[in-house]
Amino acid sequence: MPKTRAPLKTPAAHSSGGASAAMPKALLDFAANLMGAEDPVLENIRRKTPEKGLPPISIGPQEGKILETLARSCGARKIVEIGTLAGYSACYLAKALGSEGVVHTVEYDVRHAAVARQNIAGAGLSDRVIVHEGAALDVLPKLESEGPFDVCFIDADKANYHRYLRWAVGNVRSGGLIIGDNAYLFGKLHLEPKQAGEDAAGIPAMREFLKTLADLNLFSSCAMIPTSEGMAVAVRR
């Protein structure tokens, strides 16, 4: 049987690993700013992504400063990216690779992805990434020749998060990282799918998918990072 870890048995204070969500709003600032103001050209992009007519669903700045600090404490040099959106995340990513280094980043809506190479060209960044148009199970094998991967970053639609990961796993080396974000599946993780509304489908995805990142067999470590979206990220054994 695949190993997975025990359920630990915490306080029910932190059963839940979302004290900081509790946390003032000054606070949380203040100490943003401490590790480093947001750039300002990804600003720009963050702040202008719904003026372009793209939904306000991208990752933040914090969640940002989490990826590149994920990609270069593994020396990344290699990256796919499932969920472009208008290229923030992306730009990110990039920004811990090397000269020479890839983000491969995957983008259904056209639209999209047309913003997506726009803002990426403004950050000075086209010649580390690009931008694959269509459905990420589409596009995924024909980049399975690029690999092995340092890292796969997933952020896209969550009922498919359990495929996503079954390609990440076959095509991230061993000590490679797999992230994922929206890991709380928007507070309804824990519910039942009848309540979830339009998340229902996203529910046993997701928790597959977080399963599947416990499995001893598949990864050495794995963690919850509390973020307000959850992001969730595991080490290829």
The other form holds:
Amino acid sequence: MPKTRAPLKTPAAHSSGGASAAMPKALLDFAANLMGAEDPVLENIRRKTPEKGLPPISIGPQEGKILETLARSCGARKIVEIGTLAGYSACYLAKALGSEGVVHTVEYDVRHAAVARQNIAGAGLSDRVIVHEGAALDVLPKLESEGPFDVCFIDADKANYHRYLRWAVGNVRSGGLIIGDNAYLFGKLHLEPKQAGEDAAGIPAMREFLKTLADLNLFSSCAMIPTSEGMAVAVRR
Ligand code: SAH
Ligand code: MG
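The form predicted on its own done, now the form predicted together with S-adenosyl-L-homocysteine (SAH):
Everything in the complex follows now, all chains and molecules, and the chain you saw is the first one.
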């Protein structure tokens, strides 16, 4: 099984995302503050994740708001998330739903799934998030009868992204969204696999994932949202 990996970004980069010499963190934080603080319940989940022994590899608050906004913009009621961790991103996706909606989130680490269930309950979202335990490639076929889905958010082991995308193409409705986090592959997407250490297997997988998102027979448009990690999104044709 793929192991959990260390994050590329520092926790501080979470607040703004994408900070660089050209785009100073002070500017990004200033702009983000104008657009509202992080929900305190979600902030608490994010900050306490490392204290609970889980790796600090969740999306950040700006990426959470992007997810919520994308999901709302397509009127999402049924969402699949691959890679739950502590449930932080699942909560943003759940916030986008009406009371009839559901997020199915898939996690193979039982400790992560247990923390996620606690956090989701603490956020008052247990009625609309189901945490499925198991390896995603085993669990996803069992979810198909609940579909078609409005959004599939892919954020688990990178070496399987092309396989998760194949599943999503078959199970996301026309006009629905497929979103992939860490699309820059921790800054290694453009390298030779032998230069990429533990991420070597992710290189061909992520490249195939991105090329497939650009296939106009399958998607009407695609874009890279240039967060610090790269968030790829495409609209299913
Ligand atoms: N989406 C979360 C972060 C997910 S981190 C957030 O932003 O809040 C990636 C998670 O995927 C980890 O918890 C890891 O245990 C899980 N994972 C990795 N490979 C998996 C697989 N094959 N099947 C299911 N979960 C997997
Ligand atoms: Mg991620």
